[in-house]
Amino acid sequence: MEESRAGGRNPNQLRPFSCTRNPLERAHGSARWSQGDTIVLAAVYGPKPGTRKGENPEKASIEVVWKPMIGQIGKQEKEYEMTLKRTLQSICLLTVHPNTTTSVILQVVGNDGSLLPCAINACCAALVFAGIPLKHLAVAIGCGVLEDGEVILDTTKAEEQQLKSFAHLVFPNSRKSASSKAPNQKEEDSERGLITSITHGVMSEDDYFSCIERGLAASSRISDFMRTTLQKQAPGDV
């Protein structure tokens, strides 16, 4: 029998979401995304002319800068930056503005667990508000596996101390969130599957596929929230 978590949530229940459009006036687009008490502010600047050395000038480049709540950036934050860069590059149309760089700056405002998924969701909203061309949006979800094998979603910081393993999963959202045109069957087929998968700890194959199944089901709820928010706040962009 599934037990209630702290706050009365069931294993599949997500914390309340909130998204604020363009809280930063000087950025080309920004978003404040919260999941419970985990809050990330994402700001997009660009596209600006030129790319860094080693980047393909025939495509646009994405630069990600992570700013923790306190202290200096460490190994974990560097890994977050790399994961975010790969994820954002996979959803952006990099050939639209070749030889340019778009910078995405993330500021952690609050961290009560599932920080990386919250940051990815913030980035996606900020990219839309900045008018960056996208193939589709992405939605991220954190899945934790307890010692007894139970999978719980959108973990808090206290819950993360009790996990034997976790997976941060990023799924493609419907194109309806990034454009007004409804997707055809071919587009829908191409959007199934994972964009990014990060695992940590001891996780069996069954645990992993359980995380994907639960995460995919939950991602539709995040997709619906993101679509409704973006259409409500920026009807000309979605």
The other form holds:
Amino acid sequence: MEESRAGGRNPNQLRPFSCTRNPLERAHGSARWSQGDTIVLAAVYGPKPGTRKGENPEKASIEVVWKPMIGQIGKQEKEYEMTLKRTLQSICLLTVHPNTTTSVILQVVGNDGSLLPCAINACCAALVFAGIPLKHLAVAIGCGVLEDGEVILDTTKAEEQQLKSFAHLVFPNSRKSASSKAPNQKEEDSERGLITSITHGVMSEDDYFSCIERGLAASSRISDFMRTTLQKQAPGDV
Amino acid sequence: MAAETAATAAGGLAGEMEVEAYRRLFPLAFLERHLRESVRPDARRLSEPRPTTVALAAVSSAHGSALVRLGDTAMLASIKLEVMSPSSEAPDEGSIAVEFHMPPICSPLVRPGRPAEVAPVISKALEDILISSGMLNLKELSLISGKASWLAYLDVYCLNADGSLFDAALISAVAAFTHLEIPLVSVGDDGRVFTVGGNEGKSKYELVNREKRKLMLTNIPFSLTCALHKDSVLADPTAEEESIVETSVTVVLDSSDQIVSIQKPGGGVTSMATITECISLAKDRRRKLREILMDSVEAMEVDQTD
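Beyond the form predicted alone, can we have the form predicted together with the partner chain?
Following is the full complex, with the preceding chain placed first.
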């Protein structure tokens, strides 16, 4: 018997998510991404001239600062910073503005589970609003594996504590077909790869691949949402 | 575009330039020319990890220690035990504190005022994996329920950073725990627990634990880092390969081949087939590492009985 999750969601259902465009006026681009009660505010400043020592001057470099909601900056924040930096480096076109630094600052406003995926989505939106050239979008989703092997999506904090293991996955956005015939969903899904994967807890190989499958399917929904939200608004729109 | 012209320029200059200069000036072209022949700059096959050695009891003053060499990467792990009172939520469990250090000796990129970025990340990853894999049963670190338990300080020092730092750190941490011997303790008149050494100590004081114990370790985790470049999967990359290749995957497996962790922080878009290949390489590696560890443990026991 399937247990219903708190809040009456079924295993594949995501929490209602929303994205606010440029809530911060001074930043070059900013986004406030919320998934249920998990809210992250991302601000992008850049490209600024010069790179830090040790970075490759032939490419743009990305600097990430993560500010937690409470408490001091510790190893967890450093891990998030590194994961975000490497994920963003793979989606940005780094050779367009060589020898520049783009700073991404994240502030956690609310933490109710799936924090890293929410942050990655917020960063991606903020980069688009700032006009930084990207190869494709990064769509992030958190999947949890229950004791019986069932996979649930977009876990809350309470659910995360009961889980056997969970995985945070980032996929590139789904492609919109230019041709008129409807694309075969399964074919399209199998072509999409994985940008980032961070797992915690022990899971079997099958569990991991079923997380990826479910995550991939759910990411197309987030991807469509991003496509409509991030499009440049025409002058006539409010 | 710029990369293409550089490659053709490299092709033209290659005939005239010295190999070392070519290696420094065009690192990507140098690596790709090797990969076309299915070999790597240090003459290894693509899926071949570097020779690994594990030496236990490297630090005689520590309660458990190990020195691991993975090619040129060297890691020293040492464990010191300290008695402390357990937390109220888990009165019959001990605890561990893991710290990963990258002193300036390990790499020219690390300087006293410029700590390495990866150090806190590896530190946290080590702690998470040691606990989540279930290798340690914290109840074994308990002394007197509710009053005294062991706090194990695990310090891993990187002595030479030549790629695959996390893999080497995990092997050294695991090896140090297999070598760990819990000392004998007794309770003094003032209620404080103190360690007792030597044979007279055994008869003089009333001991809390009967004999020096080794920990029972189940489900030992082992890991393999692979660098992914276009279609090639390079197992156990060196620092040079890691700096050229942007994408890397670290797979940690336990003794029943379950995935303890898959960390792929960014890098290019990777297909599922490549991830599956990395997992199967990690399975082979796990079996070999387990043999290496068991051999060094047996060698240690032989030395002790002599």
